[in-house]
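Take a look at this single chain in structure tokens; it is the form predicted alone.
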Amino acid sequence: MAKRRRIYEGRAKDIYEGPEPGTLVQHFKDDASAFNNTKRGTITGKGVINNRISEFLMSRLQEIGVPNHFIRRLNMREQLVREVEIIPIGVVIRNVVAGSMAKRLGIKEGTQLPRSIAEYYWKNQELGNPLVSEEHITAFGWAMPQDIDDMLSLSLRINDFLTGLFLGVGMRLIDFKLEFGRYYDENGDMRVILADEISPDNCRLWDSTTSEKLDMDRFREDLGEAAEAYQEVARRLGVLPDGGELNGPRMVQ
């Protein structure tokens, strides 16, 4: 068998040319990393977990019209994702102060904010991926307004559905990042559509009951037992790998 040509080495996940034109295959690692690529880690089993949970949601936000890239999963650690032009802001959604916000602004974090509050920031690691404005968008060519448009659209449709998601099964969802890409079908037509992946790694989530962290803030702020908040995550969803089919989410009272 041929050895398949990696696209794209990420901290999370890798990226390999697909099987069919307009395809790729999208591999996730147990790499773990925060403050820039500053820290680095690993959380086992993690890799598994997000392919699971990713699958998930992106499944069940197709089934309410929001257009993504995934395909199908592959394996235990792949999936078959649709290729995209990546647009290079990433759009941060928050519902409670969390984070560099609570750093940023000085406001103690878990406070409730108001409303849904959206933040872009370019993509450029050697930057730090720092905060930016539409008007830096548009000006440095990074997005047309439209995309911004369809972007944040989206991105608040993916907020509402989810919030419900997840406090259906006893978590919060504090904030979270999406990025997303410029897709052409086959007729050479355009649309944005939501890529990457969703999961603890990009999405803060806390215990509804007890705001005990579920992610990846577990491993930045060194609170141990990262492995087990995911695959909590994962078991809430009712997608923790056992060898059997996919499962429905399950229902915290």
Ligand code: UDP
Given for the second form:
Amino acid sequence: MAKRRRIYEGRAKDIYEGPEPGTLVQHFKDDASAFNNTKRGTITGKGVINNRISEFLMSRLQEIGVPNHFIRRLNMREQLVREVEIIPIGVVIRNVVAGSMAKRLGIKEGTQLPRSIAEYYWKNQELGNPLVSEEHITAFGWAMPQDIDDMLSLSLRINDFLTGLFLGVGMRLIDFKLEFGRYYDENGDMRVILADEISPDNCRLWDSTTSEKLDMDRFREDLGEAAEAYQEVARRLGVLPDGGELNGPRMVQ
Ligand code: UDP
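The form predicted alone done, now the form predicted together with the ligand:
Zooming out: every chain and molecule, the one shown earlier first.
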């Protein structure tokens, strides 16, 4: 087989040229990093699980009309996606105070927010992905006002959908980070679509009964059993084949 060209090497994912023009292959790795890459490690099996979880969530989102880059899963660690022009802004939606918001504002982790809050982070690793406002985004030309409107309305819709989906299987969606890209269709028309991945790497998920953390915070905060937490999320979503079958989400009462 001809050697594929690697386009991007990230901490959790590598991106390769896809088999057809306009496609890419996302390869999910077990590597974990936190605090702007100053803490590094691995979570065994994370790549395989995130590939499955992201496949599942992106597919469900497509079914409700949230456009995204996912095409199909190729194998245990890879999925085929549409090539997009990534908008250099991470959109974080928060339902409950945690992480950097708890630190920055001195509010206790776990405080329920009166409404969902959106934040924008400029994707610039050297600067540690700083928090920015809409004014910065448009003044510096990182995105147009229309792109921001599209990202925000899609993010809030995704939040409502995922909040319900996770709650149904016993987890609270505390916060998450999304990335979007500009996709040009065959007529040359541009649409803002969801890209990247949705997995416990970029969502905070707490068990709805015990508040146990079932996400990347297990690694960030050295809580242990990170691999088991990722497996648990996959199992609850019905995407971890225990008997060899994918059963779909199992609702909790
Ligand atoms: N997040 C992410 N990538 C980052 C920073 C944050 O996926 O580089 C996710 C993180 O998992 C959480 C949400 O965005 O679900 C909000 O993260 P926060 O701003 O609290 O920063 P953190 O405490 O993760 O550094």
